[in-house]
Structure formats: C-alpha cells, structure tokens
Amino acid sequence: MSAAEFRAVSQVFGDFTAVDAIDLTIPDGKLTTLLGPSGCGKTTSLRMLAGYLSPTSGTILVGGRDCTTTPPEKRNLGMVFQSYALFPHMTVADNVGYGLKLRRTPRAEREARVTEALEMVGLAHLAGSRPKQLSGGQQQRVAIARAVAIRPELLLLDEPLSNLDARLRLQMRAEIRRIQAETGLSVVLVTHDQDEALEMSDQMVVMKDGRIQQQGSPQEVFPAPANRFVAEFLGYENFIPTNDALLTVRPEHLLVDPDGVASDGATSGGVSLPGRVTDLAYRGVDVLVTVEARAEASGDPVRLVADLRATTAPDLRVGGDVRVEAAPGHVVPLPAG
C-alpha cells in the first residue's frame, strides 16, 4: 500500500503553472526526496500533499483515503520546516509535546511519548531547556521529535537542513535516515541538494518546470539520467554530440591521455576524442583538467572536463595536445533534443 499518492494534480497561480499534471507514488516505509531547483514544483506539492494548498485540479490520496480538500490537521501528518518553527517560550519538552496537546492526548500517555521521541534524537537530557539554549541542529532535532511524537503516517521535511553548517548538514543526513529506518515512517523530503539526494533517499523525484523529469531509487536513477538537466543536475559536465544521440561522462570517468593514442577500449563504444589542455586546477587530492576538443560528428567544439587524481595523474600542460577517453560503460547516451 502506498503512503500517498498524487493523480495528475496541478496547481496554477494565476498564469504561472507550479505544478503540471503530476502523477506520483509515495511508497510506505521509504524515504522519497522531491529534488530539483528553486521553482521546479517541489516546495508546492508538499504543501499540497500537507494540506496547505488546495490543488487547482487532481487528487491526493493518503493512506489510500481521498485528502484533496482534508485541512492539514485532519491528515495525520508530521511536517518541519526550515525555520524549525519552535516556541521560544516553551520548554523542548512542551514543544515537542505540542501536537500531542492539541489532540488532547492523556497527560501520561503524552509525557511517555515525549519521553520516547527525545530519546530517539539523543536530546532527553535538554528536555527542560528552551530554544535558544540550543544549537542549530539541537533545535532541527527538537522540530524532528515534535513530528515524530504524534507517530503521524507520513513525515513531511522541508528543506530541513539547509540553515545548517556543512558539517552538521552531514550529521542530520544519518541521523534523519536513521531515525526513518527506526521507526518505519514514510517520509517525503524536499531537497535542491543532488547529494543529500542520493545519500538518503529510498526514492527520489527530480522535478523542472512543475513537472518531474524522472524517478526511482539513486541507484537507478544517478548512472542512467533521462535527459540532459537531471544529468547536469547530478553533475555530469561532459556532453559530446554524435549523429544519432547526445552523450554524456562524468568528469571522473574522463582519462586524458598526454601520447595522443587511442586505446581499443575506447574505441569500441566508448568515446576518444583529440583534445587542447585550456586549464589545470589543483584541489589537492584530484586535478580538474579543462580539454577543448571537437565532436566527431559535426567538428564543433567540445568542452570537456576530467576529474583526476592528483598522485595519478599524468604529466599535463596547459597547451599541451591529449586525447581524452571514456570506456563504453562509462558514457551514456541521452535524447539529442
């Protein structure tokens, strides 16, 4: 059974469509990402799905129930926002009891629960504390527990990580995945982060323009991109035009080749092409090399970029002549248009 689901749902203001005739699945017990750039749809069909915004057309089911016009408090969801949305003047454990008092939840029954979702995010020891005592990511915690409390059928995160350090940003990605893993919630997250994507998503949606681009789990969809934004979107910088095709390598596929010859394997399928050094930049343990190259097809100019190892790689100049390689199951081929 799915936790939720979305059935060419559309939602338009005034002549700017947010969201286009969307179809999707939200499995039960997984962790789906809705992933894209700002204005792609995402933030919108969360708040749909949270019962903040009536769509203009479509129907949003949860739990197999009809919620299209359900308010938010009706729906049994748990929702944390960027700004964590915390009381100042509670305590952390009033805050997090919260959801729990407003549907008058028996006292005892509500401190054990309390109790219970503190403990789950490490924080038992600050129960008594207020807001600004906090850090940041005590207080994403905090906001964490409060959704968790009220053991909603569906976790609703949005952008939830992003007012963090990268350092934090990290800690949360595991601590996140392993409180959805603990407790077996569904959980949609929105996210424009490709990586926070692929490291914690069960399934992930990538979305441009209110529609989505493509979807399934980071393993299907990170080596095989439908088209060329969701590969940008995940990094792939090389995009070389053939007769029939566009392809594309991530820069850490590229080898570049300072003698000039081409090897068998990449002949046979792969991609070869005779390139110009333009740029060399050291990050310490791997070198970017920038090659100006020319597609085989139409002699147009190709701006490829490689990846290296640093302790590897091969003795580059800037001007120097290369060729640049790609093995056959390391390029993918995209739809030229």
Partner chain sequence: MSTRRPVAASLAVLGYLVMIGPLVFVVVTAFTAGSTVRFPPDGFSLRWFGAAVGYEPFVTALVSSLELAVLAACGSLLLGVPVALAIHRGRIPGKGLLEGLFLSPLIVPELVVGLALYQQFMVGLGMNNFTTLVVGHTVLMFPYAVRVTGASLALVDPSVEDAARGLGASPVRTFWTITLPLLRPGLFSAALLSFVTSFNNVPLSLLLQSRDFRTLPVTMLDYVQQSYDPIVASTSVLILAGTVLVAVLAERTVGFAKIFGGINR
Second form
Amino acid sequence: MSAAEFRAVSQVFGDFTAVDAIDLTIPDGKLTTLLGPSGCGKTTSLRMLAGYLSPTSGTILVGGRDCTTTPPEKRNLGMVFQSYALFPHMTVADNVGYGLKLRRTPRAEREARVTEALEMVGLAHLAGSRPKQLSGGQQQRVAIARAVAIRPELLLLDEPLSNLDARLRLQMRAEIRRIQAETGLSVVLVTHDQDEALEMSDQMVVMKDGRIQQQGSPQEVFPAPANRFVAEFLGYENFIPTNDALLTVRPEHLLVDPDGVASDGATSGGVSLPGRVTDLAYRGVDVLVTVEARAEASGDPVRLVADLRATTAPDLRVGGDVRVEAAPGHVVPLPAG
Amino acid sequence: MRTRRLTALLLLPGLVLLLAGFLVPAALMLLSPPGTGTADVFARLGQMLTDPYDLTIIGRTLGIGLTVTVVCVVLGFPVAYLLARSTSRWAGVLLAVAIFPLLLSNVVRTFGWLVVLGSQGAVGQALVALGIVDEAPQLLYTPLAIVLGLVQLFLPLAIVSSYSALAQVDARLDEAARGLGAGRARTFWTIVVPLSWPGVVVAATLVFAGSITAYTTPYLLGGSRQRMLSTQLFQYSSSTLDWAAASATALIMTVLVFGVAALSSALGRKARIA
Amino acid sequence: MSTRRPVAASLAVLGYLVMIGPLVFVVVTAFTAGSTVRFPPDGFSLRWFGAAVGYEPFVTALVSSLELAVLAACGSLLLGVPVALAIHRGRIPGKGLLEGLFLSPLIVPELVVGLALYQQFMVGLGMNNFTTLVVGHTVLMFPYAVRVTGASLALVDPSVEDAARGLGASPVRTFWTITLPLLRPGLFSAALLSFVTSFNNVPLSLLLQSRDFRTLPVTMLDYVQQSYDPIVASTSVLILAGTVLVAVLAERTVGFAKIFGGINR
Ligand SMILES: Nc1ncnc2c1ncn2[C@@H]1O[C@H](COP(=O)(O)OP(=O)(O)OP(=O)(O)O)[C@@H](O)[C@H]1O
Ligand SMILES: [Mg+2]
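Switching from the form predicted alone: structure of the form predicted in complex with its partner chain?
Full assembly next; the chain just shown is listed first.
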C-alpha cells in the first residue's frame, strides 16, 4: 500500500510552473527523499502534500483518501521545517505536547507521550527549557519529536540537515534513519545533497524544473542514471559522445596510462581515448588529472577528469601524452542529447 | 479562496473607518466645503497666493519651518553621533533623556518657554538684574520664540532618526578611515555624514513637516501677532467660519507636507543609489 | 567623549539645554508661594498643587482625556491589528498601497483632519463631539497599530504558524495560541504609543471640543491664554510625573528605546 500519492499534480505561480504534472507514489513505512537543485520544486511539492498550498491541478491522496483540498490541520501529517519553527514562547515539553493538547489527549497520556518522544531524540532532560536556550541540533531534534508525537500518517522533513554543521549532519542522518526504523513511519525528506539522499533513502526521487527525472532505490539510480542531468547531479563528470549514445564515467573510474597503449577493454564496451594532460591537482589522498582527449566518432575535443589515488597514480606531467581508459562495467550509456 | 475571504474580512472594518472617518471627510473638506464649492476654494487659494497678508503668513511659516529644520539637524546630529559612538554607560541614559520628551505633552513643553521668555520670565529678569536693560524686553510673540519652542519640540525626533541611521554605520569604518590617515574632522565629513545621510533626510523631513503644521507652539508663543498657517487655519474655522478660506489654507498645508514627503523620498532614493 | 570632540560636544550641550531647560523652569515655578508665574519664584509652597488637584475643569478634562485615549488605543488596535495581519499574511494584491493608505493619517496635518471632521461630522451631520473625537483619534492611531504590530509580525517566522496548523490547529486557534502571544511586545508598544499620542493631542481635538466633553491639553491651552497663574505649572509638573511613570513602565516591559524609532541598542 502507498502512504501518499501525487496524481498529475501541478503548481503554477503566475506564469511560472513550479511543479509540472508530477506522478509520484510514496511507499508505506519507507524513507523517500526528494532530491534536486535549488528551485526545482521540492519544497513546493512537500507543501502541497502537507496542505499549505493547494495544487493548481491534480490530485493528492494520503492513505488512499483524496486530500487535495483538506487544510493542513485535518491531514495529521508531521512536518519538520527547515527553520525548525519551534514556538519560542513555549517550553520544549509544551512544544512537543501542543498537537496532543489540540487532540484533547488526557493529561497523563499526553505527558507520557511527550516524554516518550523526547526520549526518542535523547532530550528528555531538556523538557523545561525554552527553544532559544538550545543548540541548532537540539532544536532540530525537538522539531522531530514534536512532529512524531502526534503519531502522524507521514513525517515530512524539508532540508532538515542544511542548517547543521558538517559533523552534526552526518550524525543526524543516522538518527533520522533510526527514528524511521523505530517508529515505522513513512517519511518524505527533501534535500539537495546527493550523498544525503544516497545514504538515507529507501526510494529517491530526482527532480529538475518541476519534473521528476528518475526515481528508484539508490542502488538502482546511482549506477544507472537515466539522463545527463541525473548523472551530473550524482557526480558523473565525464561525458563522451559516440555515434549512437552518450557515455558517462565517474572520475574515480577513469584510468590514465602514460604509455598510451590501447588495452583490450576499449573494444568490448569500455572507453579508451588518446589525449594530453592539461592539469594536475594534488589533493592529498588523490590527484585530479584533467585530460584533453578526442572523441573517436566526431573527433571533437572532450575534457575528461580522472580521480586517481595519489599512492598508486602513475608518474604524469602536464603536457604529456596519455591514454584514458575505463572498464566496460563502469561506462554508463545515456540517451543522446 | 477561503483565505481571500478571510483577508477581506480582516481588512474591511479598518478600511471602512479609514475611509469614512478620514479620507472622505478630508477630501470633502478640501474640495467642497459646505455652502461653497470647489471653485470658491480655488478662487480663495488664488487670492491667498497673491494677497500680501496671506503671503506673509505663508512666508513666515516656511521661513520658521526651514530655520527649525536646520537648527534641529545641526544640534540633533551631533547628539546622535556622540551617543551612537560612545561606549559610556551614560550614553543610554542620555539617549533616554533625549527620547523622553516625545512622550510629554506639547502644552507642557511649550509652557516652559512662557516661564523662560515671558515678561516676568527667567531671561528677561536676568537681563534686568545684570543691568543690561532697564525693562525686560518682549521676547514672546516673536519668530525667535516660535523657533525656540519648535526646536525644543522636534529635536528629539531629529536625534532619534539620526541615531537610527548612525547606529547602522559600522564604527569600524571610522577606525579604518583614521587608520588610512584621515583626521577626526575629515573622517566625520567623508565617512560618517555620507553614510548616515538618508537618516538626516528623514529627520529633516519629519521636522519640517511637523514645524509647518504644529499648532500649540505658534499659538502660545506667536499668538495673533505672529500668525502661521496653522493658527490662521484655526482662526478661519473657529471665529470667522470662512470655510472656503479654511479649505484653501488646509490645502496649502497638505500640499506642502506631501511635497516635502515626496522630495524626501526622492532624495532618500538618490542617497541609496549613490 | 566631550573633550575630544569640542564642537560636537558644545552643540550637544546646547541641544539638551533647549530640550530640557524650559522644563526645569516649569518645575521650579510650580513650587512658588506667590500668585504669578515669575522667575525667580516668590518662596516655596505646595499650594498650587492643591489648587490643580482641586480645579474642577482640569479634573473633569483629565478624566475625559483618559477615557478618550483608552478608547482610541483599543479601537485602533482592534481594527488595526487585523489590517496588519491581512497585509503581512494575506494573499492580496497592492499591499504597499494599502499600507500607505493606513499610514496616511501620519502625514496629513492633524489640524486639517480636525477641521474635516468638525465640518463634515459635527456641522454637517450633527454628530456629537465625543463620537467625532473617538473616530478621529482612532483613525489617527491606525498608523501605530498597523506599523508597529506589522513590524513585530514581520519578525514572526511564518513557518511557526504553519507548524501549528500542521499539528492540528485551525487558523483561529493558531492566531490565539501562537501569533498573538508572539505579538505581545508589538501590541504593547502600539497601545502605549497610541495612548500617549491621543492623550497629548491638541490639533485634532482643538476644533472638536464642547462644553460637555473637553480634553485636558485643550483646556489647559485655553486657561493659559486667559490667566497666568502657576496652576498650569503645577498641572504640568503632575503631567510630567505621570509621563515619567509611563516611560519607566515602557522601559521595564518592552524597552524604551525600542518603542520609539525602533532603536535596538
Ligand atoms: N509563492 C510563490 N510564488 C511564486 N513563486 C514561487 C512561490 N513559491 C515558490 N516559488 C518558485 O517556485 C520554484 C520552486 O520553489 P521551491 O521552493 O519548491 O524550490 P526548492 O526545490 O525547494 O528549492 P530550494 O532548494 O531552494 O529550497 C522556485 O523557482 C520559486 O522561486
Ligand atoms: Mg526548498
């Protein structure tokens, strides 16, 4: 069963289409990420799902019910905002208990559930504090506890980690996964960070200009990007045009051979191109080698970047002639254009 | 759709009162007062702009307004500058003392000048006691008295506006300029003044508009001898009940104030671009 | 700070002298034992304070002024806060124009507004002066309600309100439990400013007086014009004391400087 569903949903602001007829199924009990660059319509999609924006057209289902025109307070979804949006005039416990109070949950049960939610995020000891007294990471956890306390049908998070520092971000990735596993909630998480999406998702949805480009598990999407946009977004940097397709290879999968002799791989679906080194960037663990190569089919120049381990990299110099190669398993064909 | 209706519902009562209790009566009064018509108002306006007596009043109003504005900026800006740059604990107290008069009744504030400038007042008595004059001079009912009263009234406003602007100018810019070899005066004129200029424009506008429309002070300190537009307007509308003249005077005051506001927003925009 | 900037410091001293000096003389005069406003005062007594408190017209006018100021402050908030909400949270076109419209009573000379209301309401429609005064003062205080609460509304993160909705609160409930408590400092500032401004107003009230309902400042103004005894000085000192009390209240709650001119120290 699906937790939620978008059917041909569009959002038009004036003459600008922010979300363009998307169809999307949010699976039950899984973590789905919406991934894409700034302005691609992630927040807009999430706000439509939560009920803060009415779609210009299309239907939104939550738990099988048509919710397209239901106001947010009647949807029972837990939303975590990018700015956390904690109520500054209430204590942490009152923040977490707010939704339960509105549901007229009896006092004893309410307190138990507030404590339970705060324990889940490890902040039971801060129940009496004000949001202002907490660090960013702690505020984030309170926001999650508050959303989870109402036992929502779906937990929605808009870029929950973007305001945290790098170390905390890694820690919270794991924590959100743990909370998802513990509660069994269906989660939708918006992010523009591909590593975050890869690490956290059961299902990832890549968007661009209000349209879905590709969706599937990280294991499905990462090795087989559907088009050049998705490939670039996931860190594929080398694009080699051939007669019938566009081939793409990740920098860490390119080999640079200073002897310039073609190996067997090139013939059976791999890549092997002659070229000249134009730049060497030493980065400690690895070396980035930029090579000006020539496409076999058209003879057009192609700029290739190889990411080699510094310890095993061959001896290269700028201006030297080389051959760049990739094994067949690492070369992904994309639809041309 | 529902939020639109809610928004309209929120706006409606306020908008109705604003229209019925302000905009419509003001428009009717200015353009078609009872018993006369728009033509009468403009005819009277034409007379006023040529009649020497009326022109004296307009000239006096503008002259006093300009003088008060200049004095308020010249006195208010240094106060604001010293307070904004001071690290002393007393700066906060002094700022509060400068703001406090904004809360205090104009009648009370202006009454003070009667005590100071009146024939039995402090200044006159002091001059007599020092033997400088034989008889206390008439200081009240002079343009000087009005200017003093209005400066007292509007100086706090000038200080507050300049202070807000100055507080936003990073004090480290002063230090940077000093570090580059600019003297104290040069830093003030080349860094501090240009950066806080928009605040000065706001201050000057508020003071000028306030001065040419104030009533209490010209009434108490200028009396019938030194009429300004405001006291003249009151005269027309309370004793002579000359509605056309009252409307024409009100029109002059309103146009002046809106003109100054427009000029100031143009100047402010220019300052922001520069 | 004074020694290093002699020119600025001298000008500043002059400025404070003009602002505060006359008030000192008023205070001194109020304690005179004589019967004229003169300097130096003739002896020391509290008789003029007794006279002020016992002077019927002033006491009646004080009550009227307080009544009017409270009504105007409440009225402008009651009608103005919804306007601020609509401007800052509603989805409507022409927000800038709308806000300008509600701030316009600040620009149009008060005397002109007073004349308009006198002529159109009292003379034209035969309305009584109390109602006219309440309408006039309420409209005049709109700018404070709309701008001051608007400014504090702009500081409230809209996603806080969204969060309340998501947790199950209706729009009305969200307003009462989230928005309103967060607006409290702004509301307090606006109420205080409106109250004080209305209480002190002369130009708007001037033409709208009647024998039954007169405000204190206008009554004092008439009194000064007719006779010249120190009762006005003592009344002024009492008003000064009351204003200091209001200022202290403002400082203790929202912060004095913040209310006036949005100075954040
Ligand atoms: N209320 C609105 N009116 C007009 N345009 C809007 C509105 N809300 C969003 N947009 C536009 O819609 C597009 C998508 O916005 P959205 O906030 O969904 O992007 P996003 O994918 O969340 O981006 P980001 O990563 O920057 O948060 C943007 O170009 C934005 O400018
Ligand atoms: Mg976004």
